[in-house]
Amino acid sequence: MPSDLRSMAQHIKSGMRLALPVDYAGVSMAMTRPMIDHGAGDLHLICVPTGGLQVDQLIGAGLVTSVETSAVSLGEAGGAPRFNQAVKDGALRLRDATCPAIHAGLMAAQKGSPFVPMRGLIGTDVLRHRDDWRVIDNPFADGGDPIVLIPAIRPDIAIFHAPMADRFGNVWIGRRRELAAMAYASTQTLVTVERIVDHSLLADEMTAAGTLPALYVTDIGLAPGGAWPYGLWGEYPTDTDELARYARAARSAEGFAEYMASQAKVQA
């Protein structure tokens, strides 16, 4: 049987390493509110490999001290306001990052190695601006070569958005091999699902290559629509009225917080 998302909420503590997909790849918007009203802190979010409407509310609703991310924004709706808002206050830990570092970061947790080299930051200002990324000659060269370490990012909860999962835990993500990613990088995963099937993805050929597998999941819960007001592949597109509307409330703090009631009138 599925979880209660407010029960599946309860897996987040406060101090927790976050990992939240782009926005199309399967945002867990379903699980937004009930994260807000879970009320955990002093949270540290990891865009995979950018964020959105998902994260500018948990900043907005005060629960979060750092992103790491290489971009947030709200797409055609423009900037991601609470965001932008905390920069320019000083109130966030912004760790920027670049969409290659995040994956080989995650990618370095899911093989056990506490680091993963790359060579496309080198000369770059993004660089200068991470103390934990080293850089160092390439010990199979002469000398001359350097070469950048990106450290191992291990979650503590992945949480994203997926079109089914059946009744034996496992979770078909189709293409989206970020959210395995993850999932294979992180301590737990938290998934909502637009249904649940009766047979399993893992058994059926044309399902089984895309399919997550239950070992790699915590939680799974029932959430048709869950990634409103962002689209699903193959399922609905994403409402941009609906994104630019939150955009433009969640200019202030005063119209941030109409919204956030509003949608919570909406949804009880």
Contents of the next structure:
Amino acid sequence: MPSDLRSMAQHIKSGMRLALPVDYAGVSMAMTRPMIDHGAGDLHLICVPTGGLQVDQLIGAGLVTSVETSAVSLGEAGGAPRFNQAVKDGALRLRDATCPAIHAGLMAAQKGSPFVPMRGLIGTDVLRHRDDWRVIDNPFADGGDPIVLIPAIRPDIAIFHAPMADRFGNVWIGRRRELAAMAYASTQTLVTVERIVDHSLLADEMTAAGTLPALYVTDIGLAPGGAWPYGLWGEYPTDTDELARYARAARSAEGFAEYMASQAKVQA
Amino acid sequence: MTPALPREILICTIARLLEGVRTVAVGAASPMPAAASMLRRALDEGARQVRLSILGSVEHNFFTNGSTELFDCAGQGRLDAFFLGGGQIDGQANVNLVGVGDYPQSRVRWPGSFGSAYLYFTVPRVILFREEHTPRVLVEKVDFISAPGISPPGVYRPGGPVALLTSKALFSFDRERPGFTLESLHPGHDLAELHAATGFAFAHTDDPPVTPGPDTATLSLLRGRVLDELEETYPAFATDWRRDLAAAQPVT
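Can you swap the form predicted on its own for the form predicted in complex with the partner chain?
Now the complete complex, all chains and molecules, led by this one.
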């Protein structure tokens, strides 16, 4: 029996660290409104590895204290207006990263390791502004060879949208393996899906390989079209016009509020 | 045949810079690098297989391990070429994708560094591509280093920039000096204009050559197969391109 999205949002408590996927990997836009209505704030967002509309809306709703990300944008629709404004106002604690560093932090958590080493980064201002990252000399080299250590990223909750789950709580993620990485690293995982099937996804080798087992899944909600206006791989394309409409509206705080209010009416 | 359009000269120039690559990745929202990579693949057909991955595309994506695989591939040395833009690029090929002014409270905030702080280090042939050629983009010193053009000795750095291509000119990058050297000016642009539009000093000869356009066979391939292939991923760009071609046809 799938859960109601509003009750799923109750898992989120103030001050939690939330992991959210990149715009093309399966964003649970359907959870955005329930999260805003639920109102748990002081959130720390971890974008895997970049953020977009959902991140911008949570920031616009005043729920976000910090963002760890490699980028935030609306893609073809341009910059993320509420994010950009919050940065200008100094209203966000920013942890600028680079895509593979976020993957590395999740990988460390997945392994139960305190950190993983990563190439690149040396000499960047990305590294200079990260007091939680370290540089050591490669202990396996004959001397020198500095390398960056990325500490484990352990989100409280990962939230994403996928094409299907089965009634045993297994979720099919196909080749979007970053969704599995998010779930492995996070204490809880909330998933919305297009459909729920009766047969076990693990019973068929073809689907089993792309399945996130129920072990890692806290709660599943049914939300057809739940990535909209983002697309969902293999299901439907991105609604670029809607993203552009949001981008225009959310340039001001008032425009953002009006947009969100009109969306609430559509969904009611 | 209609002479090469400015955007076709850019695409063919990028394709030239990609000579000899086996695997090339193109970031999101990069229609010209994508077209150039498709042209390279078409030109090399039969001689060598060029593998092409376009971020965010389902059709042109051979990865199955999520968005981390591109970076893992680069770390393994499997990725030969990649493209980087930049809100600011400076004379030492430092790239800024973060913002203008102080950090973190940037006066103008751009999306962020994406994978640049890793790929610039690990991909041997990084092509800097930014159409806008103005002093606000091509600056003396970037406000934030998302990815540095060069690294001190002892830092693991198999990758880095090889060229900078803009709407006005093509530069090569010399890691030893370090700095850019003007290779050619695109048709219709001159050295005085270039100096005025460039915020950093660059090396050049007194009479720099004009960026060569494609030959007829290459142009046919570009306007036929490549434009068709591109349409799947970048429909708006392809439509715009076709419109330019129609408008450029000589009146008979």
